[in-house]
Every structure is written in C-alpha cells, then in structure tokens.
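The chain below stands alone and is given in structure tokens; this is the form predicted on its own.
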Amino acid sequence: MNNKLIDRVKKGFFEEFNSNPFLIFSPGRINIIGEHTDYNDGFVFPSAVDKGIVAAFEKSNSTSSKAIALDLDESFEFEVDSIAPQKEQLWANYILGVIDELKKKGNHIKNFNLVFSGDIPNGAGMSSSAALENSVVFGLNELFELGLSKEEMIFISQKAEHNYVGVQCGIMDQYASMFGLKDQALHLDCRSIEATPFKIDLGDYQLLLINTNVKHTLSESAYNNRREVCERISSLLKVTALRDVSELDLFAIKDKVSDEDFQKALFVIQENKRTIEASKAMTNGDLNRLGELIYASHHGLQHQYQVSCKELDFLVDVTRDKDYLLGARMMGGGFGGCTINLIKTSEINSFSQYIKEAYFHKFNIQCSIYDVTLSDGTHQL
C-alpha cells in the first residue's frame, strides 16, 4: 500500500472540506492470460495488484456534490439529482455513471464530496477505470448504507462504463479489482461469475510489466468493434456467446463471414482454451508450459485479433531468445499499454537495463518497468 498516496488524499480532502473523510482503496489489475474472452462469457486469469486508487468520501452539507481528481488538478461540481454525461471532463463520467446506475436500481443517494488519487500508471492497461468505478460504488454503498453485495457493485461499475463512458467492457476488470486476493490470481468464469483462487508461487520467476508509454487513439472504437464482431458471429451460430463455440462449429460458417472476422472469432475460441490450459499448468507447476501459452496469446492478439501495435510487438519479440524469460504478451485492451513477462528474478535488473536501451533506440520513447505485488480487492482503509 502506498502510504504517500493515502496521505496525499487525506490532505487534499482536509484542505478542501476541512474534515476527515473515510477512505477506500480500489486496486488495478493484471491479467496473466485470457484477453478479450470476458465479454464472450469465457475464462480469464486476473489478479488485483498493489497499485490503485485511494478515494475519500463524506456526505455534503450543501445542495451540490464535488469531486476532485488530484492527479489532474481538476474538480467537478454536480447535483446527484441532475446529472448527465460530460464531454469535457471525461473522468467525471466514471463517477456519474455509477451514480446513474445506482439510481436506476432505486438507491437513494444524496450529495457527497469525493477526492481521489492513484498510482496506476497512466495508459498501462491495468484498469484504472474499473478501480475508480469500484471505489465510487463501494464508497457510496458505505456512505449511504445501501446494503449492496460486492457482486451487485461490480455490475453497477460495468454498466457505468457501458452507458456513461461508452466502452462495452466485460466483467473481468471490475471483478478482479473488487474480489482480488493477496498473493493469488483468480481463474474466473465470466458466465457464472465464479472464480477459483490460485496461490501464485512462481519459484525463481516473477511477473514483470513493461509499459510502452503509448496509447493509440483507435483503442476504444476498435474494442467496441471487436465486441460487435463476436456478438454477430455468436448470433449467426445461434449461441449466447463464443464461449459456446468449438473451432469445428466456426469452420462450418467460414464462407459466411469475412476472413478477418473469422480470425477474430477463432482467436477468442483458442484464447479461452489457453486460459483453461494455463490453470492446469499452474496446478502442475509447469512454468514452461505457462510461458508457451502466454507467447501464443500474444501471437493471436497480434495476428488474429489485431489489437497489438509495433511497440508492444517489439517488447515481446526481443524476449524470445532469452532463456531466462519464459513468456511475454501484451496485456489489456490493446493498441498500447503494457506487456506482462514471466522472467527469472535474478535477471530482472540486467534485462530491465537492456530493454530500456533497446526500446529507446527503436522508438525514441522511454518505456517504464514495474514489478507488482498481488493484492486484496476493494476495501475500506
């Protein structure tokens, strides 16, 4: 836990409102494998991490609410009974969307004050959006004694992102952020919303994130496009989701869809299988097999689902001849953000220096490197 972050939020709240609030921590997440399978009712393998958002809450004594984003040095004032999506301060939509979804379910919310800050790297694909949504719904649930379960809260967060932000995300990010367990990854069935915790013991290896520090602008529209493709092909096959489809089923309609869309659907089917195989590899302590699956995931994301970019591909490609690195792939929605790497702990320092120099030489951009600790999910501090 970042104590400096906690102190910063406490101080910011006191300076603005002259009172001591209660605090919520909501973590970001990593995903070992299982990308773009969540909105296809498939399997994913995420974990909450020790980087996240600290949010401070208190009921308002005035006729309005105020939210302050310390990292942006911006504030937004509103009344909970009169909200609408924002076109300027887009970050406010994550908060307003949660309020709107709570109200749709008949929850009575009054005005409140909120101050938040985070240490999730910007654009890293670690789901700062889900962390913010979860911190807001969790905080308002406490503040107004709404009595919501954690499962109810994650669906409110997801719908906020659908309806106010305009990203048709699956449930993985919100689930991992809310239900994360220290030192464990969650093998999550996104249809039943049931997860099997896996104690992560990587022996001489650990997970390392490398941030491209780029985010290409087509990411949100491309994400929604891919979801639409998956839903269209599911409809064509008369199933609920691609989770229900075998490769043989898909080949039966190959002449009815474009090759590009066929490959996207094929990726989802194969990625879902890889995620199940990864849980078996974890159970058997077979890190080499896990690494193979991680590399195969990136290949599919790059060539079939087409959500990678040259920066991500470079960071993965330069790992392939390193015997101390078992697997690497892009992580998150795509078009930028981080790669996740399964690397021998003793080699991290030398590899980090190498990759920083190689990446800068190639793109004239600095990459950033993070090791992460697997964390508990959203909770009150």
Second form
Amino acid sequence: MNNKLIDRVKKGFFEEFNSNPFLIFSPGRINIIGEHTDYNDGFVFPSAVDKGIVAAFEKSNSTSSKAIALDLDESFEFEVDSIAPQKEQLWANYILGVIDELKKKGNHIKNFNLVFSGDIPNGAGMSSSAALENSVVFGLNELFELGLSKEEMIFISQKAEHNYVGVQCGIMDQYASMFGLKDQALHLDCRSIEATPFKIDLGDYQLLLINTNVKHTLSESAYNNRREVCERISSLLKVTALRDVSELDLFAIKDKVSDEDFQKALFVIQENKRTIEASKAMTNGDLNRLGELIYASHHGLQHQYQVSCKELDFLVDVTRDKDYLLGARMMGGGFGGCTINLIKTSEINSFSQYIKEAYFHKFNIQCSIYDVTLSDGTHQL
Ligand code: GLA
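Given the form predicted on its own, corresponding form predicted together with alpha-D-galactopyranose (GLA):
Zooming out: every chain and molecule, the one shown earlier first.
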C-alpha cells in the first residue's frame, strides 16, 4: 500500500474541506490471459494489484457536491439531483456515471465531497477507470448506507462506463478490482460471475509488466466495434454469446461473414479455450505451457483480433529468443499500455536494462517496467 498516496489524499481533503473523511482504496488489475473474452460470457484470469486509487468521502453540508482530482489539479462541482455526462472534464463521468446508475436503481444519495488520487500509470491498460468507479460506488455505499453487495456494485460501475464514459466494457476489470485477493489470481467465469482463486506461486519465475507508454487514439471506438462484431456473429449463430460455440460451429457460417470478422470470432473462441487451459497449466505448475498460451494469446490479439500496435508487438517480439522468458503478450483492451511477461526472476535486472535501451532505440520513447504484487480488492482503509 502506498502510504504517500494515502497521506496526499488526506492532506488534500483537509486543505479543501477542513475535516477528516473516510478513505477507500480500490486497485487496478493485471490479466494473465483471457483478453476480450469477458463480454463474450467467457473466462478471464485477472488479479488486483497494489497500485490503485485512494478516494476520500464525506457528506456535504451544502446543497452541492465537489469532486477533486488531485493528480490533474482539477475540481468539478455538481448537484447530485441534476447530473449529466460531461464533454470537457471527462474524468468526472466516472463519478457521475456511478451516481446516475445508483439513482436509477432507486438508491437515495445526497450531496457529498470527494478527493482522489492514484498511482496506476495513465493509459497502462491496468484499469484505472474500474478502480475509480469502484472506489466511488464503494464509498457512496458506505456513506449513504445503501446496503449493496459487492456484486451489485460492480455492475453499477460497469453500467457507469457504458452509459457515461461510452465504452461497452465487459465485467473483468470491475470484478478484479472489487474482488481481488492477495497473492491470488481469479479464474472468472464472466457468465456466472463465479471465480476460482489460484494462489500464484511461479517458483523461479514472476510476472513483469512493461509499459509502452503509448495510447493510440480511437481505442474506444475500436473496442466498441469489436464487441459489436462478436454480438453480430453470435446472433447469426443464434446463441447468446460466442462462449456458446465451437470452432466447428463458426466454420459452418464462414461464407456468411467477412474474413476479418470470422478471424475475430475465431480468436474469441480460441482465447476462451486458452484461458481454461491456462488454469490447468497453473494447477499442474506447467509454466512452459502457460507461457506458450500467453504467446498464442498475443498472436491472436495481433493478427486475428487486431487490437495490438507496433510498440506492443515489438516488446513481445524481442522476448521470443530469450529462454528465460516463457511468455509475453499485450494486456487489456489494446492499442497501447502494457505487455505482461512471464520471466525468470534472476534475469529481470539485465532484461530490463536491455529492453529499455532496445525500445528507446526503436521508438525514441522510454518504456516503464513494473513488478506485479497481487493484492486485495476494493476496501475501506
Ligand atoms: C478492457 C475492458 C475489459 C476487457 C478488456 C479486454 O480492459 O474494460 O472489460 O474487455 O479490455 O480483455
């Protein structure tokens, strides 16, 4: 837990409101494998991490609310009873969206003050958005004693993202952030919303993130477009979601869809299978197999689903001839952010040095490297 972050938020709150609020920590997430499977009712394998958002809450004694984003040095004032999506201060939509969904479900919310700050690197694909949404829904649930379950809260966060932010995301990020468990990854069935926790003990190996430090534009519309393709093909196949079909089923309608869309659906079906197999590899301690699945996931995301980018591909490609690296792939929605790597712990220092130089040489951009600490989900501090 980042104590500096907690102090910063406490101090920021005190300076503005002259009082001591209660604090929520809500983490970002990694995902070992299972990308773009969540909105296809499939399996994912994420975990919460020790980086996240600290948010401070207090009821307001005025007729308005104020939210302060310390990292942006911006504030936003609103009245809970009259909110609407914002076009300028986009960050406010993560907060307003949660309020709107809570209200739609009949929860009574009054005005409140909120100050937050985070240490999830921007655009890293580690889901700072779910962390913020979850911190808000969790904080308001406490503040106004709404009595919501964690499961109800994650669906409110997800709907906020759909309706106020405009990204038709699945449930992986909100689930991982809310339900994360220390030292464990969650093999989640996104249809039943039931997860099997796996204690992550990788022996001589560990997970390492490398951030491209790029975020290409249009990633949101591309994301929504992928979801639309999956839904179109599901309805052609007369199923609820691609999770319900096999590769054979898909081949039966091959001439009814474009080659590109066929490949996208094929990717989802195969990625879902890989995610199930990854849990078996983990159970058997078969890290070589896990690594192969991770590489295959990247290959599909790059060539079939087409959500990678040259910076991510480069970071994956340079790992291929290193025998101390068992697997690497892009992580999250795509078009930038991090790769996740399964690497021998003893080689991390020299590899980090190497990759930093190679990446800078290629793109004239510094990449960032983060250790991964698997941590508990959203909670009050
Ligand atoms: C984003 C979305 C998730 C999921 C991933 C891709 O992070 O928010 O719901 O679809 O992309 O796996």
